[in-house]
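Here you get one chain, nothing else, as structure tokens; it is the form predicted on its own.
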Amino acid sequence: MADQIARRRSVLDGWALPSRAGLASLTNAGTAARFVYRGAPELVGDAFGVSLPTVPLRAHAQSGRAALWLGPDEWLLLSAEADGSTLAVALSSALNGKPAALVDISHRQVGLIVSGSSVEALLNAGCSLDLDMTTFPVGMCTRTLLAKAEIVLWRTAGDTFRIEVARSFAPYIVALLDEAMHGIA
């Protein structure tokens, strides 16, 4: 017993994503640490070692690291570290008592990465957001909805789009893709 080690696992482990293709397919983004910071965004730019985007609904990433412009003094910084207890304390430690709020939220959510030629029109079945290339390019984020859930949407190639949602809904949208892709052509 004492040799047991509790690991942190995603609510997609052991799933098989749906994918239809070259058109479409969902995969899991893995474990990651994720922080929703509100304040200013030099306070913690060097602490994360990227900086805070400030033209809205953009992203920067570098490193494995990226931060999601997500309101006028609010980010979702994400790391592809397993364990965020490092990361929390150095950012804790950059904001040192000044007016800020960072708050981990690396189990209530789960990251999915949506991909293929058919993309726009997959997320599109749930989501009245214009996905072109042209008004949506690479490097843009939103919060926005993918049928009845809330989501974070992050454009990361041109074919590529992350998913960041509440682990209760993950189910959700996992069906609702895996419907929509009957769909599309």
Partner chain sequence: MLLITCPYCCTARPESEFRYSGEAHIARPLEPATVSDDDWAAFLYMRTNPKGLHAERWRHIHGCGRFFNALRNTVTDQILKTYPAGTPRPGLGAPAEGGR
Second form
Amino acid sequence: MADQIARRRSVLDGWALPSRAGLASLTNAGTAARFVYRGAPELVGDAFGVSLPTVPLRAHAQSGRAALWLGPDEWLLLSAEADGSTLAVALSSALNGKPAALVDISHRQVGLIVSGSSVEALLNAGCSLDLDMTTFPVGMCTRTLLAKAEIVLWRTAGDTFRIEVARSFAPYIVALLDEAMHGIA
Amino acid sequence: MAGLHRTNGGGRVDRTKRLSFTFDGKAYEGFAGDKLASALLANGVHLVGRSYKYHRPRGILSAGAEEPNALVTVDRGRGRTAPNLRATQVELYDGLVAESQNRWPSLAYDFGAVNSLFSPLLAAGFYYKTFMGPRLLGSNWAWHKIYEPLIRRAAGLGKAPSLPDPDRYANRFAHCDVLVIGAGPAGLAAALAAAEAGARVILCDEQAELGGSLLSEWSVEIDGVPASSWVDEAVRTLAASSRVTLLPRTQAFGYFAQNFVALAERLTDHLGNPDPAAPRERLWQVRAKEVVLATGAIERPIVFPDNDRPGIMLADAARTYVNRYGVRPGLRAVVIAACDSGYAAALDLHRAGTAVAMVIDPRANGDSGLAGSVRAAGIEVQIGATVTATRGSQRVSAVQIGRAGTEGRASTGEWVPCDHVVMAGGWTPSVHLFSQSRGKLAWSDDAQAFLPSAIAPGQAQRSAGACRGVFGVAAALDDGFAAGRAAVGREPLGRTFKVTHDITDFRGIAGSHGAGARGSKAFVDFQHDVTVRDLKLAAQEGFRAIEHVKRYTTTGMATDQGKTSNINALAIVADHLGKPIPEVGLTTFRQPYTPVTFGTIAGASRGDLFDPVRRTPCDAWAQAQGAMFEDVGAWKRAHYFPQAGEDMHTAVARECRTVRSAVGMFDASTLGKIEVVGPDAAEFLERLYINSFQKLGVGRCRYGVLLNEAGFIIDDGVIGRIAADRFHVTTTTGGAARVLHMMEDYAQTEFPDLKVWLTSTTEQWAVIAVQGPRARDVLAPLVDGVDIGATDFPHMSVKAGRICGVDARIFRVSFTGELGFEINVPADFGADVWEAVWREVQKHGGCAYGTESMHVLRAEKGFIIVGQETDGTVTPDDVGLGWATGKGKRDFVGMRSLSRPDMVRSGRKQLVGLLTADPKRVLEEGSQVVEGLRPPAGTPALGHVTSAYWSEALGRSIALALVADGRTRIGTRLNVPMPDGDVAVDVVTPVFLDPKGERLNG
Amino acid sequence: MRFSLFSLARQALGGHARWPAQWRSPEPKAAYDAVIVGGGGHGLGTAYYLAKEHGLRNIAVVEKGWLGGGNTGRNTTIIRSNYLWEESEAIYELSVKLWETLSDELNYNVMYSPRGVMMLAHTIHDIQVFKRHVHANRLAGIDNEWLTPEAAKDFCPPLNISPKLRYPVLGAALQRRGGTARHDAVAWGYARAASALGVDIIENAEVTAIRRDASGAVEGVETTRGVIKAKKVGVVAAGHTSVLMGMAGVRMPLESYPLQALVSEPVKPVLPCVVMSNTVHAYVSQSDKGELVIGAGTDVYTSYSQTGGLHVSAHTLDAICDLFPTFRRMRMMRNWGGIVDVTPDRSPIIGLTPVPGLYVNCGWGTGGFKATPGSAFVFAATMAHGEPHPIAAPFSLERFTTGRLIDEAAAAAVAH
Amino acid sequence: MLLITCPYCCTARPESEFRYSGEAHIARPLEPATVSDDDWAAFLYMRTNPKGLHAERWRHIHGCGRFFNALRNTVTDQILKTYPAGTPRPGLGAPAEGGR
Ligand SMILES: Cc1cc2nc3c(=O)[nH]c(=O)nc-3n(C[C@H](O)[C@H](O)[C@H](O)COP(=O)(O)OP(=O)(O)OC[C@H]3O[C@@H](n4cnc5c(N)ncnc54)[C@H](O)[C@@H]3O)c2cc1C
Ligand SMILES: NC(=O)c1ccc[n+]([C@@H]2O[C@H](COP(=O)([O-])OP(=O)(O)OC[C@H]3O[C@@H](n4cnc5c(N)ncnc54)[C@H](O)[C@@H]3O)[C@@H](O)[C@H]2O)c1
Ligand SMILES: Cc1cc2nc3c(=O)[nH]c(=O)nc-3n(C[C@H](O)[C@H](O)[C@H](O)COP(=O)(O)O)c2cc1C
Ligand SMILES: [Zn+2]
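With the form predicted on its own done, generate the form predicted in complex with the partner chain in the same format.
All chains and molecules follow, beginning with the one already shown.
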């Protein structure tokens, strides 16, 4: 029996996340349970508590859980709980034997919250999408690029986005947004 | 600082704000709002540069981006040096330090001017014809040793900075409904119209102030107010709208497919004391639904003999200096007017107090409506006359007037003394961006210019104002307004602006107006010193395509890209060939419109932002231990862990020894991992890999080899079956993304019938390899929920269990030949679990080892590294992996290629081991293997050394090599020729250690 | 008229009025013994060597635009022969040997400038690959040497060898005989020399069809300036090869991509050699006129547009600025593109085709300028004799069926 | 930077989100083992490489991850249609999309 229990250490631990007064700031979204679900959306049933969006580039979110459309057979399931094992069991048993794939990726990536009145300009330093509210409304999500790193970008409020990024790319994203803060006004 | 050359008031400079600056070390003063050029002119300085080839004295020709002559270096110190800036664009700030270029020892006394003596020799293309002999010391000797170095030293304008650039550069992607480029009357009106309709508008102009040519107007009134006040009001209106982005100091430099336009914004160069942390420039990458090009037109010089002396200037520039900057460039002017802007300039100069000696109009029937006003001002106007010669060493002092059409003949016309010559050759619409967007240009006889015609497919744009030949303020405003409305899908309103004192004749003339007497030069391309004679010589020598003329004479190839010269050059060539201009055609417009700073394009990509630095969860520990790292793809991997006093070789020897004798731990987190899930997962892998997977039991692993369809190895890795429908596939570090992409390709497009899904889990898991006879002892106290004992957990199996209380996938695999495990834990636990394992490892006298030891350990076992033993030309059989091929498989990716003739021939290179006769000698990777001793140059190689190490376990060097028919050569001696002599090697099987694999069981 | 300092001086006295056209511009004849399609360096060179070495004088070069307007006039002019495989070494080294005397041979100064080509290694893998080249080249008698980072900096002072670089310079392979040449002069020099030997050079004539007789053999070409008969047709059309071979019903293992290059404003000499880095994608030298000549990458998609995306040049400038931080304030003056025909193994195709009488020389991709003289020399021999010159033989079309590829890409990435 | 309409995301995205994957409609032989060397070489290497309309494969790799096909004019780089992988090359009867 192990006499030591490992602690969790996020790749963001120890990083001073940049902000620029009044314009934009970056915060750690904190630990979350994450799954990639691939297969037919209806197979998940009610097990997740949030229905899987079938409209492209949409996220459904409700009481700490969110399902983000990533592709026609791929969703990112996010849950604001640190330990996803119960959820994993629930989902697996709902899927039991059905042709689909559920993969736990809780540690694969981290979440960053970017917000502020200049959030669009800040993100547009590296993201080439049109982030205007008319073309990228609240509730829209997509996989895309932020400069040289792939991210999932999700608008959670008018002036707030959540970025999901693979853990080894997180320092790059933070440094890039730090640099970009010099260029916004 | 009133001085002779400042007007008494007027203009857009702020006369209350004096700024001091230096040019070539001499101190001067100017006003806020001045450009370096206007401030120099205000101080009576005309000589600002030397030409490229002949080092002729040159002055300020224009007042804008098209300037070919007045190039300076601005130095702000500490790496903030910028060569080749146009003085006409450099905004004055207090303390500005500018230097002239391409002269030695000084601008006034330039030694390079001796080139003028040789100028008869330096005709177009001269260097192709000479510098080939003498052949004293072999062909080309003199060229290499004498001429080329001389030519190089003479070439170039400014000097490249010698210190790294400390500034930052920003980037912004933007989208809009309408991007308006150019903020003259046409652009402002277009922006107003689009903004009125509520559209998202970006309006950019390369100049510091919006307003374009209106800023240079004195008498024009628009809707009852002076042009300049109208501009201020229009800008205020636009600025008030939140949907409008105004970008002064921003040139649109590139127009790409699908309305993608690149803009470069200057942010700090105009400031005296910029924040050193603020970005210097910003790249805007704009995707616009519609683009309105309102880029105006550029005035052409008139080509007459010695038309390049300082003091000779474009008419529009003269008007701009007088009207916008309150500067009188000369005291006594001669105006050559082939269109209205010349007459207008005469009036403006006259009003500002310059004595206008004469206006001459080279057109036989030159009848400007303005001639009357000019005469009324008491200025003599000569029609059908031109300048046939000029005088003045560092500034024009007189011009000789002759009849137009007296080309080439010495004329005996009168000499008119002057210190300023103003020329208005006509206007060339700025179609650069339109043409870059791959729109078609058509020659207009009417406008005597190339104008935008068909728009390229996929682009949505319109041109307005002078850039499409619609001249005159009123017409430009109306045209712009209509374009702005059309861009947002509205009907034209038929709005007309009321404009007084407009001028409308901008056509002018193009071509040469006299090459002049021998010894004189009529310049077409000022910056590259291309004369009328050069152009004619090119045509005479058979360079008839305009593209050939350009390349043979270099006309239009200087930093101004021929903005003022291309049409004149074209007209001269057309005239010489007796062809109409459109038949001769134009050279290609390319980005950038004017030069763009490298840094602006590179942006934030420097240092660690050049490419993301990927680090593993265990990396901080390795850094703290003083590990040395190597780059593998974007990853930093611990290469070795030197202890005090150790170099790489001693560290690696120690690490290897420790693994073989006790235990070592290794961070394998960078290995690619793909979770392959679905009822058809096994069948899918069966079709991709050479191996069989259908029968692989749950909990078992297999070494998989992946080929491309050409039959060559591209990746490998251990694949574990986690459940009937779930595999944990590992790939090489560098191959992870490539393999996943390839798998998706086959899953989606070749085998869509299979129910299988792929998910990257590379970063989900931290992977800690524990290898060595004590590996099990290390792990035993840490794991629970799983039996890692020998019987229950054989080599090549995988189990779920817990380590340090954390759910883990534990593999029993070995890349060292020792008893080994690879622990996969969720990445956030990686660092802690690593440290826990480390504590155990230390108890057993173990160590952490890096990639170098990993390479040695696997080489001792003859395991290949994809990318080292393979190079994209190697089949499984070549490296002895034929055994891995699933028996009886009908197909897998690359299988068919393995039976192509070249794959089954004899003589293929095969993996073997090499042992040097001298056991201490470590071969060099990449060295060649041959048969005989002292091979003469040209001896074919049998193969090459792929891996070579000092093997601590064997106490000697080892090497792997790919050698033709290598397996049949086992037992023979070959030679590796090195610069210091031959190295004898014996060919052996590639497994150096424990061929039976007994150590796997610890 | 021979070119020399003497003739230049004499002509100067006469106001340069008597220089003749450098090549004749005749009307096309109805038939020739051989027609070369494509007036780039390779095509013009082929015509020159056919006339000079094989006595074939009744031949024509047919060019759709202006001579040298294809990739010959668009490339970054890097010349080197330090390739990996023996087949490649042979043809590129033949070329370098010809470059060394080409100005004399053609009586046209092509400004071959062996300033040294330095290829930077940034990873251990790079070191392995470049050392393999160094050893292979040494065995073949081709100069190529290994430099430490310090030696690399000595050779090229503005180079950044700081270990803090994102991808630090770990060493370099240097070929001192490598360098650059004046691209346009190569086309003009071959044209002038070929024309003097009787070759007809026909510009503004686009080949629109390839005629074959009943037996399937080549009979001639149709052009926008009329039909031209010939029993031998050599297609040397670089990026347009697939289009031309398609006219004869032959599918090719080629894809045509836009490849970009750019130049900075001219500055006084700062960069004494050619620097290449495949890992970070930077290729830079300084021209005789002072511009930094920078090679960018290809776009990812096939295209005949002769332009390319901004991100492609941006990617290169990122790398240039990192390797040469003093160049960050330099400015891009012009950016352009060419169309390069790329083979699966990044080696050229030289030789016979399934159509009797039809020969092809293509697939030089991003790196064929350096090969111009050698390629033309062996292709001329191949066309003259109807069988591959020994150096050309390995570069046959059949290799794609047998699998005997000459893969220069696998080991080396881009090959300028 | 081309703008490509992904048929799965139903929006136009910059080329940087995509990976080009060569000519479309080159089917992998169902029984490779029975194919001649020549035909296998044709499958591996021979390409149309047309100057004009090109049916080609793209993957929205930094988006939805799907492969799809596009009809693009290689002279103008204009993309006239995008369509799912596995469906036949469409005609161009319908007005061109992807451009204006
Ligand atoms: C940006 C860039 C950088 C490069 N850098 C280097 C480098 O540094 N070093 C190096 O060695 N190589 C380099 N290359 C590659 C090199 O330029 C080419 O491999 C080489 O120039 C090809 O020469 P060519 O004579 O075969 O082709 P081209 O010069 O392209 O000649 C082919 C000719 O065929 C003509 N043609 C096409 N179709 C027809 C038709 N139907 N009828 C009549 N004529 C036709 C074309 O108009 C063209 O003039 C580079 C290429 C580019 C584009
Ligand atoms: N001052 C004169 O003598 C003069 C000269 C020419 C035209 N005009 C008058 O000007 C009117 C034409 O107005 P217009 O609006 O068409 O042209 P304009 O010359 O007034 O404005 C064009 C503007 O575009 C800007 N520009 C050009 N290329 C650019 C680029 N790539 N990026 C960013 N900005 C760029 C220029 O800086 C300029 O401000 C006519 O009324 C004509 O009568 C007057
Ligand atoms: C080695 C080299 C150097 C060049 N130097 C210059 C230069 O100094 N000035 C310039 O305007 N163009 C220069 N060019 C680019 C040409 O002007 C032109 O862009 C190129 O030949 C492609 O032709 P196109 O742009 O007309 O399509 C150079 C091209 C090459 C290949
Ligand atoms: Zn998509």
